[in-house]
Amino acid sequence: MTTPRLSVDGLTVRFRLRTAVVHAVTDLSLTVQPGELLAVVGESGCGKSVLAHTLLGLLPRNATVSGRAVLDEDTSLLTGRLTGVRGRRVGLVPQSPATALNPVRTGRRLLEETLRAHGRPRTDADRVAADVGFDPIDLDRYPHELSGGMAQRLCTALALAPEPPLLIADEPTTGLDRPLVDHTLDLLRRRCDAGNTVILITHDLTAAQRVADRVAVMYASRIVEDQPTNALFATPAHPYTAGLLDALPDRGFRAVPGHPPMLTALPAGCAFAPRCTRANDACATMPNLSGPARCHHPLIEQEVAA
């Protein structure tokens, strides 16, 4: 049996504010294998980026974390001692490149320093930049001289430079035009085909469908569905997933009605119930993740019964 690249079990993250507690991630469990690309999708504020920052030990001091996250069965990612892990074994493409880049260093210096720190020759900088669609000529610019898309590609190059076996890409196609979106997605896919692992956090369901082996859908801090990509797009099990798919331009362009709940005031039962046409009294209690979906009335079950 293959050793999982990443195993997460019961991960829960809370942020304590002065007058409230933010339930950012709740009882999250997943396993990602070597060579697998997992896409994590969901509306803004559902907890996707918090998951990424938790795995890299990048949470603020008001965060409390419980559960288990293990890399290659030998390294806990929740101990806070991630020296030699962050960057070298787990890379991050950040969601906001403008705040991730050192403003007083050129792109070339940032990339050469990263390569040198991880035992690779500085002369690889041009090749690494070109691999992500970043013109090496532009490496001599400072971050403020780069467009949003260029800064995004530079951050991708910095994350890939150490060749980490696990890469977490948080909205890596933000600010890119369609050809560069496809280029970036294909680059991530090739990393997995070479045996590495990628967690792609994205709002772009089309991107997930293009390159992911599996898709995990998050809603209000929980994973509500986890299926192989082809199965999820063909037969979504959770009503929320079906709503996300219906919002795609080629599927009717119908938005999911209503709004997600505040993470400071989650209900005891299913958080999607107020937006769901299938909800009944049973939804006042929290459903388990049974089969592909965390739902009392999964769509797949109804189709099979019919």
Contents of the next structure:
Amino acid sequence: MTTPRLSVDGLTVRFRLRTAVVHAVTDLSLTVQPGELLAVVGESGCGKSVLAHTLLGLLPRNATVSGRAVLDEDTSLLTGRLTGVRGRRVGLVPQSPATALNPVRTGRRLLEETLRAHGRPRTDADRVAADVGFDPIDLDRYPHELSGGMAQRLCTALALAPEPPLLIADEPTTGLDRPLVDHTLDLLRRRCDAGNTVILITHDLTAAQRVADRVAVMYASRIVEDQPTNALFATPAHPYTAGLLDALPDRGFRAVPGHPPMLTALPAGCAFAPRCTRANDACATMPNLSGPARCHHPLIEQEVAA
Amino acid sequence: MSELAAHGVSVAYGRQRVLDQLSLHIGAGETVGLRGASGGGKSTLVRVLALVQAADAGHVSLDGVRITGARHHVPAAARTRIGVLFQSPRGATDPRLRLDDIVAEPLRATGYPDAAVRERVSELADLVGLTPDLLIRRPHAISDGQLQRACLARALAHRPGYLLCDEATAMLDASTQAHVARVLTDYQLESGAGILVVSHDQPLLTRWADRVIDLQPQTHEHRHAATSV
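Mind giving me the form predicted together with the partner chain, seeing as the form predicted alone was just shown?
Let's see the whole complex now, leading with the same chain.
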């Protein structure tokens, strides 16, 4: 049996504010295998990026974390120092390239510094940049001289430079034109085909459909559906997933009615119920994720009754 | 003539010319899509049209009146007629301010009555889907998508005649994207505003824009070609 690249079990993250507690991630469990590309999708603010930051130990001081996250069955990502793990074994393509790049260093200096720190020759900089579709000529520019898409590609190059076996890519295609989106996605896919693992955090359902083996849908801090990609797009099980798919411009282009709940005041039951046409009294209790969807009234028959 | 237009605009960064004698117009009540390669000058064009960046050559006109040239003298009244949603909300917001103050910025800057600011902010927050608990947070404590919704509320606050959306929905999920498109379309129907939608997402532009302009990659040998698609 293959050793999972990452096992997350019952992960819960809370942020203490002065007057409230933010339920950012709740009871999240997932397993990702070597060679697998898992896409995590959902509305903005549902906890996708917090999940990424938790796995890299990048949470602020007001965060409390419980549960378990283990890399290659030998390294806990929630306890202890992550020196030697962060960057080298778990890479991150950050969501905001504008704030992730050191503004006083050129792209070349940033990339060479990363390569050197991970024992690779500085002369690899041009090749690593070219791999992500970043023209090496532009490496001599400072971050403020790069377009949003160019900065995004530079961040991807920096994350890939140490060749981490697990890469968490948080919205790596934002601001890229379609050929570059496809180029980046193909690059991630090739990494998985070579035995590495990628968690692709994205709101771009088309991107997820193109390269992911599996898609996990998050809503209000929880995973509400986890299915193989083709099955999820053909027969979504959770009403929220169906709503997201219907919002695509080439489908209905209709927003899911209502707004996501406040993460400081989540209901005891299903958080999607106030926006759901199928909701009834049963939804006042939290459904289990025993089939593909965490729902009392799934759109497809659950393999195991909730 | 009700339109926001660029006339022969050129911009270079050092030796690299990103816009070369580019002309385009956005009519009142019209939604114009703009697409093009990453790094091809789309965001530069938005900044020039938004009157926050001077062009090296050419000028911008608002309703037929030339309002800026290479010297970049811009009447304040012209600025208030243009709303912008930038590509990166983190770079476009003051990290020290709470979201409700960020949304209120253009209201206070344009002399909106103090007593009515809170009510208008609340109305805008409701429109874009920002819950009250988010309004009291600062940018570092919310997601990029939530911050972009605050920027949308800010862009609409002073009821601009033209709205420039630079990849404004690129970081939003499909549902929020559809919601933002609906909010902007409703605002356009109500106000007659002209909207420029910069996006790489062809299905989105096909669905949303009245016409789409393709910004061709720049070469030193060719002038910028803005081709209607």
